[in-house]
Each structure stands twice: as C-alpha cells, then as structure tokens.
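Take a look at this single chain in structure tokens; it is the form predicted on its own.
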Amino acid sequence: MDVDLIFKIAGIGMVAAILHMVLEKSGKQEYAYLTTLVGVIIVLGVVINLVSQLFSDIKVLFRLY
C-alpha cells in the first residue's frame, strides 16, 4: 500500500472536518452534515476501488478467470 493513499484519505478527512466545523459555527448545520457525508462517500469510493483491484489481483494470482 502506498503512503500517498493514506495521506490522500487523511487529507480528505481533515478537509471535511474543517468544513464541517466552519459550517456548523456559522449556523448551517445541514450543509455541515452534507459536507461530512460527501467526504465519507469519496473515501468509500477510493476504498471500494482498492478492494476491487485487490480481488482482481487475487484472481490473476490464483488463475481464477
């Protein structure tokens, strides 16, 4: 696993957390929760792509076409 991927996920999490705090302090709780939800969905998309690649590599490794 690349360290860049870990930094990318952590960066997305930090940006989402900062936006959540700023929006919550300004009284826009709906947008704050929406921002957090979008951050989670983006990270889940990245993780799902990685798991898909892992399964593809395992199929190739064990010749399970």
Contents of the next structure:
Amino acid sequence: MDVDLIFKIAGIGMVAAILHMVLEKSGKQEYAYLTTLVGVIIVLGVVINLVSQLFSDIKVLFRLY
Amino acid sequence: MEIMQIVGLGIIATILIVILKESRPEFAVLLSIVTGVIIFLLIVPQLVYVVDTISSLSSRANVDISYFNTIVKIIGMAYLVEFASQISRDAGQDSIAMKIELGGKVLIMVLAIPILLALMDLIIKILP
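Same protein, different condition: the form predicted on its own was shown, now please give the form predicted together with the partner chain.
The next block holds the full complex; its first chain is the one shown before.
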C-alpha cells in the first residue's frame, strides 16, 4: 500500500494551514476559508477512494456480501 | 517484517496528527482515518491466510459451513463497527460512536439468530 500517502496528506494539511494563516493575516478571511475547503475536499477524495478499497477488501475477506 | 512497518507508520502518523491538530483539526481526523486504513490493508494478506486455514479446518471437521460463514461475517462486522466508532470517538463525537455501535450490535444480533434457533432445536431434541 502506498505509505507515502500519509505524508502527502500531511503535506496538503500543512500547506492549507499556512495558506489559511497567510490569507487571514492579509485580511482575506473568505479566501482563507475557501483554500482550506479546497484542501479538505482534495484529501477527502483520496480518503474516500482508500475507504472504498478497504470496504471491498473486507467484503471479500469476511464474506460479507 | 510487517510489524516494524506498522509500528513505525503508527508513530509517524501520530506525530503528524499532533502537528496538524491545533491548526487544522479536520486534516488530523482525515490523517487518522488514512493511517487506520493503510495499517489494515498491510495485514489483509495474513488475515486471508488465517481465515482460509480455519475454514479448511472446520470443513475437515465437517462442521456446517454456514455456521462458520456466520462467525466470520460477525467478526468482519465487529471490526468495521469498531473501526468507525473509534474514528468518530477520536474526532470527539461520542454520540455518533454510540449510534454506530448500537447499529452494529443489532445487525450482529440478527445474524446470530439462526444459530440460536438451531441450538434450541438441538436442545429440545436432546431433552427426553
């Protein structure tokens, strides 16, 4: 499994946090919130793919179908 | 060795989550979900091996295969419920965790009822 996915997501999280702070300091609260939202959506897409793969593996493994 | 990988992964992910927690808590929750899923996907091959050996043992001891399937199903559902309720508990939503566990218990109970009925029939047959 791609272990570097954890570092990618942590990186996106830190970049989003820094962007949020920078935009907030420069007075653009709405853009700050939007960048954080975009970051969360990207990471959510990755997480949903991973969770769906987990569910299919569990379905086959534990004969849950 | 998988165990080194799992332990290292868990520690690194915990540190990253602590970093992300105070500035962006939503990424911390997402990171904990991803770590849990990756660690489970690491152990799936071993788990397949265990389940296959147990099923071959039970079929050799001509135990009814449907009972074994129900047991494996219940174990899988229990793991899934535990996985989801721990995640929502980490995120601080204890009420959602309780609801997930309640749903899991009810569904496991529904799965266990056929076995209970079979047991009752057996007992009634044995009694004089």
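For clarity, every value in this text was computed on a predicted model and none was experimentally measured. Residue numbers count along the first chain shown, from 1. Under this definition, the rigid core comprises the largest set of C-alpha atoms superposing within 1.5 Å between the forms.
In this overlay on the rigid core, Glu24 has a C-alpha that sits less than 2 Å away from its partner position between these two forms.
Lys8: CA moves less than 2 Å between these two forms after rigid-core fitting. On the core-superposed pair, the CA position of Phe55 changes by 2.8 Å between these two forms.
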